[in-house]
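Have a look below at one chain only, the form predicted alone, in structure tokens format.
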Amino acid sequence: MGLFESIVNTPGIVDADWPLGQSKTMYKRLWTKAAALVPVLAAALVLGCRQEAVKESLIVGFSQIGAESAWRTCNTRSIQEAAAGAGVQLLFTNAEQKQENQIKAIRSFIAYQVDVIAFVPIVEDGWENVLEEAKNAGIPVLVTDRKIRVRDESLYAGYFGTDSVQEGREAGYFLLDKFQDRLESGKAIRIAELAGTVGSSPAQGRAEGFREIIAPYSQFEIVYSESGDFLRSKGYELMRLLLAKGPSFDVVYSHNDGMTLGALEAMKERGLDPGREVVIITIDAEQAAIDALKKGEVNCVIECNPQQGPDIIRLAKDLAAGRAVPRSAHAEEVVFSEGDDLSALPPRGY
């Protein structure tokens, strides 16, 4: 006998609180059709929570430019392990360098659906179309690392990264704490820049933050300067070129590490001495770098944090959960000169 069957055939029970003119028997019937909606019932709930489940495993599109270099691989390991970490399902690709590819990858995200697109543009312009598709769809993006330039704000929820503009000026204030004494007596100071990828906001950013320092000092003259798409391999064909026919210079500033270790390379195959002969200022702050600058190749490293993940994917959780984003935030990040003691600093992890 079932429990409701027991419940209304229990003598002395319901019989005594029996509603007059109800017969037991349609109630029997009542509670019998009770009975068999509680499956009913637990099969919705438990679907309901499944369905909840579901909402909650959130799913991020992200697209990397590349893999160019120590830098990009770090700043793509520390979103995949942020998400593992987080629960995130992250639906990644590589765009191999080209524009055209982050735009397929940022439209295939579209048709999956995904919660949150996340994205290191190539260059800045040139996104309106696909960012408008995402708009449409509901899917809220967040750009990382670069920033774009686009009519229409609303394209983009926010931006996480660095701040090249400020990494451009932490190279020209060491300049002028270097060249101190040579500014005071008027001569000149040549500078040689080995710049990013064209078009890039890091590259634009460091040209301008630098530019912006030594601007009111007539003393410091850019004589070169050249775009080594942020490849070491470049950074090593453009110093040859420079040092085989060149003009001469006192310093190299280099938009990232990787152009910097082929420049090294090209200095030390021609007998030149570089952090001493000539001062030596790199953006990034990657391993090798810091190595170079312990052994007094290098004078100044500006640190370029990859370590985006965590904030990256927070925010990205923000987003799915229909809160607001900073519309600019930028990554804690500090600068290594000649001098500094850095025995105590950690392995960088890239």
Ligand code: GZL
Second form
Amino acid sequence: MGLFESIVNTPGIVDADWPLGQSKTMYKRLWTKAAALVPVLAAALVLGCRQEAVKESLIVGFSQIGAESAWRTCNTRSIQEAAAGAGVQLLFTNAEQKQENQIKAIRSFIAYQVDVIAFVPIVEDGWENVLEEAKNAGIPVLVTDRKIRVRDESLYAGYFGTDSVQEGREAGYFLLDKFQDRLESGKAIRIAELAGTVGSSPAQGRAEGFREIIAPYSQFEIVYSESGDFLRSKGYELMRLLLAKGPSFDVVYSHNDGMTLGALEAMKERGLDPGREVVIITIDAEQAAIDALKKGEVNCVIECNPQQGPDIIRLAKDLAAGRAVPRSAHAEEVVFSEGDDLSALPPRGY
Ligand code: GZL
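Please give the corresponding structure for the form predicted together with the named molecule, as opposed to the form predicted alone shown earlier.
Below is the entire complex, every chain and molecule, led by the chain shown above.
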């Protein structure tokens, strides 16, 4: 029964004026019905608004890789705060550094029929099957922070994160500047690299960008490269063994501050003077790394911005509304190096 029919068939509608030409009795009956319907209409309006509001409160399934560094913890906080601030319901899962846990989480998001799936792929490969399932379920996917490698690019809507290759290049540029006098001497400059998680896009990108810049200068020699998995404990252990067993080195290029802080600890235990006897380059720009730069224990800190929450939520809302998003977008990043005036630098927040 339509709204009009429900008015004329609702008993008890009270008096009011009806346009000329209509019989009083019929009008009285109609208005009596309409007035009695007001509470029903009001309830329908509220319910409808609430339903509209509930429909409006987007549901995003987010698979985070873990809490392996202060950077990651800040990244998580940024996403959760941005979702709360935007009234977005966030189904948040922590994979504890396991890809299989991420795949399970994405499958649960599909079963729950979230509006958008977003995730940090711990490694680049192995995502085709589960992303095919999300595509078949009609759920758009946003890749964040780290990148994936898939044959079918339509398996995800877009990427928002940081440019790891450029971060690696910045490390190379710093070395060229730092050693420009020695480059003519021909004396070898030996580099020890503490690499990130094997198979992850930041580890691949930071290695690639760094090598791209130093390759033309034969004096630069990478004498050691091992993965510390972005963990402080592994950075310490690798450095302890390197100092005990060799080879000797002049530079440490570390893919994240967590590993750098562990390596600094091991170097100090051996009586080394990091930042002076050994050049240290690190990526993330955690507060602890900036503090080490101020103390002269580190020579160059390259920012990798973890505060990605507002952009991720904005892009998720675009996807849910059927709007296209950029295939790839990067956060702004800066390089801090020895000699910079850092006195006005605000707290890093991670
Ligand atoms: C980089 C990010 C890396 C950080 C590490 O985008 O994925 O993971 O550099 C973190 O600190 O563990």
